[in-house]
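Next comes just one chain, in structure tokens: the form predicted on its own.
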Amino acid sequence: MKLPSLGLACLLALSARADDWTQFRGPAGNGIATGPKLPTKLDTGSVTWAVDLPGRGLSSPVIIGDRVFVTASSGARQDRLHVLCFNLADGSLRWERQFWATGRTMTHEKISAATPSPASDGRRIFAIFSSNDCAALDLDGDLLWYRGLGRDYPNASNSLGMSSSLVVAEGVLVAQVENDSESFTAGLDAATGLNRWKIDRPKKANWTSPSLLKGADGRTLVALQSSKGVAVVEPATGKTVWSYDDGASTVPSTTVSDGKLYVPSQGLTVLEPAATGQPPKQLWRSSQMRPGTSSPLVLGDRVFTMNDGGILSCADATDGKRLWQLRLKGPFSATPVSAGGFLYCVNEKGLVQVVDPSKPDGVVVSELDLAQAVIGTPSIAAGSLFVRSDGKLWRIGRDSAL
């Protein structure tokens, strides 16, 4: 069927741009933006817009073209689930969809039902909540499918709430639903929401998120981190390609950079994948580089970790030798993100601190106080930093091309 020229133009307008932020920690899952540089001297004039959000939420914003997507949860029981779409240019609400939770919504008071971050393949937005409700919508907000994984698997929950974010690869949405009881990871068909595969996982509460990497043959693989270690699986089948079985954290997630896996394991352990079916090679391990809640970030030949108190540690990515430490104003839960060689670190009180890591021992070059509690990791797109609290979503900076 031939598309009308207007329809084709609309599709092109909705196509993912190179600097879109499609999931937790960005399209590569490494927290690094490749598009226009962000402002580094932040002040109140750096805020392009700020909009109110309903309910609560820790999930990172997803940015596709001229649209910003975010999830939230509201109600005394956090059982009202929201997916919202804002216009990138001015923050005006484009559409909002609401759903009733079908699974457990009780969480620790610090988090909420809208803790896991959504993901996009550039054509659809996929949202999951702590209740294990999973929804797929097109970019105009039309519902494509809805799965109540908490209804299908009623024992899949934990007392503090779920937080694992989604990744999508090869037409499969990977949902890590790991807990003390009915623990599993599922590969859902992105078009229908039905199970392509479902594998049993270690029975222990786990708040880490999947990471994408390239295999030796160039195909996309998914790294699943748990208390047991890391299992690398095929997104199409869930088949394990290789595994690392020396334990890992259940809070900060693995970061992939230059084909290597930086795993929060016994401090920080760096793995180089081997041939299919063979164990990975351990390149180095450093107890001094142990991350807190934040996940590691690798920038060029440097690796950075943040502890909960706000100590930013920098090490040589080739051997793990710690080079310097910088005390920031903490505490921290959010993972730092990077653009233009600078680090953007947002503490739990909503203070944005911009760090120049190229200076000896690192230097804070500016600060911006948003004056609201921020627990979730920010996102970067269109020359801007997007930060959300329970109550607000901010765009800081502006793409000069817009």
Given for the second form:
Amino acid sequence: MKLPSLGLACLLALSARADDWTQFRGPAGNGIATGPKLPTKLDTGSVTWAVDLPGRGLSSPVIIGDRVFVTASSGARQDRLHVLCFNLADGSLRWERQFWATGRTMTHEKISAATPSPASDGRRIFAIFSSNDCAALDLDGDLLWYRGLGRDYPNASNSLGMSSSLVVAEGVLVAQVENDSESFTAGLDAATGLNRWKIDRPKKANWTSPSLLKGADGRTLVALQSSKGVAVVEPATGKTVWSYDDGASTVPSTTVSDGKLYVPSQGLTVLEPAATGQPPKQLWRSSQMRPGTSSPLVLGDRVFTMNDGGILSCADATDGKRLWQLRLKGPFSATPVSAGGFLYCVNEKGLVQVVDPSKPDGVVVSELDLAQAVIGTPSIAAGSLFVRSDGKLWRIGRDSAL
Amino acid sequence: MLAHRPIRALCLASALTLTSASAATPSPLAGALRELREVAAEGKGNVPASAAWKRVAAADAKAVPVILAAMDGANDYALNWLRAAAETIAQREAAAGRALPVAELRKFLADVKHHPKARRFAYELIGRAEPATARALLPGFINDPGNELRREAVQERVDAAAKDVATDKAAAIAGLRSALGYSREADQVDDIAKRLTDLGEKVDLQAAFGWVTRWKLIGPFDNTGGAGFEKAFAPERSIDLAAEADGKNAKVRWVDLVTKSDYGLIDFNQPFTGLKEVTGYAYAEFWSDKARAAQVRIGTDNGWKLWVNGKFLFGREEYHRNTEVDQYRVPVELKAGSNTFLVKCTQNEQVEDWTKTWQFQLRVTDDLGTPIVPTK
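Show the form predicted together with its partner chain, please, because up to now only the form predicted on its own has appeared in this conversation.
Zooming out: every chain and molecule, the one shown earlier first.
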């Protein structure tokens, strides 16, 4: 059989690349980019393009190949749910799909229905919203399936809004729909949207996102954080592999680095998974490293946390000893991301602050004021930082060749 | 958002025929559209719908009114499949420089029997093709049966009144009074009322929202450790307004409460003081002159359950997260004559100042939000 050469070329072009940013905090869920370096001296000339968005949102952009995907919500009741695809090169709109929310859209005024981040397996984009509506589209915007988890399970909602982002692993989309009432996590078949599994979860509002890690046998596992602690489950079955039960935050999420879990629990607690089924080993715990809304970031042998006011704390990742603190201009909700050894921190006023953490006590090397409120965590791909506000999406960085 | 009742059920039969919008000939897309309409809860029908969607989305612009017509009587899952297909066609046609069938879309929009969401989408498509045409149509939606079109037309009137304030206060007031009469969305009603109040006008917010204001309350019952939410206390077993019941610490009796609150708040802390870990019940009778579909709309940041005419309809155990008017919308079937509402309202253990509220608000409306007031 002769494959159409153009089709094959398109397929290859649209496959996930190492440089793609496939989900909240990137493909590894650790906020670290491994592709081309970003500029560190930012100024207004660093903005490659900026485009208007048709609605509000905090979700992180997802970048696959030459496309940038963003979700947004609009309407008096935030019940218009948008999935947008922009061209990476110039920010022009490639396509847009809108959906009508089937679940509750009420949120705290600071956030919106487009708070959870979408995820991609490189071939499809999966978008979830605070209403627990979940849509799967191919990269050209063709609808593959739709779920209204807030309609299917009408007490699965939060009057302050839901924010857990999606992860996809082993053909399963993991959606944490955890709240005070009908609280669950579901594993949806990525191809059909049907429930592969659905497990009850603690009845407590939870805004954290799942994290991916590798099990002892090399298979991908998913860490579900909640007020109770962390449950590590198999993505294919939802079966619990091991758990940590000493409580955890319901806002910042666990970061996985070098096989260890940096859990916002009792400050910051670092866990090393043990053999399958055995409880994890606690390596260290530090109340000094308690994160605010932002999740931890681990860069080499350093771990960083940010409090809501903008104090960036750096500790030795091996023992938790705090090494330095740097006062950034706050307040902060977004999680810092990293490329080329630098930290990119965006405060709630839209001020991007680039930090060189290799310097003693850390140094801010440049700032760029986007002059709009930014709550969501930025993304990195193609040598650029992607930042979104309620009204705009910016590409900051060089116009790299694809 | 709990109200699930398919809107425009009367259109179901005609929609299932899936004829083209302009003639009574079966659409070649009929089979595919039927697949899209058959999606249901928990992803049922997703697999055939995914294949059918590609066939529908590959159609040309003439199919758009047909797809919109297929929304009549469709469930909320199907609406999104249909919308995405119509949107895909519209964007592809626009990119190719081909025109949408604006005349057909206008005809579709004018027919208020069609699904409000489909009509609103038709309006958007008209606006993309002919912005001036859409703008000219907007004032005509001031009394529309669809929320979004109506809201925009009302807002246009509000905005016009706001411009009049400096030069013609009387005209501004008249415009706002008119807008208030047509507005059906709580936040918009609130905004218009505030504008009128700022101009020195009195606004009867209770009437504008249509709160149920006269209640019988009983409590406190226990809710230690949250156990009271699932426990059926005496009022859940039978309603006897003259009887005593075993409360949390003593015998309790029904007491009258008539709220004067602009926002219809039924405050259990008024008769029972600021208690924690307690349960209260509120009971009201509501006279309807006919049997009819309606929505009971509740706002509360306490745990709550609702029974209408003795039948449990919905409940939610969430405390002090957030509250707003029309926070929950529960579809009900009112019967002709007296209907009874029983609301259970639970208070938790939190002690912060912002967790002291132990209250709810309730109104009865049609699907659009028009208050239904008791006729006796």
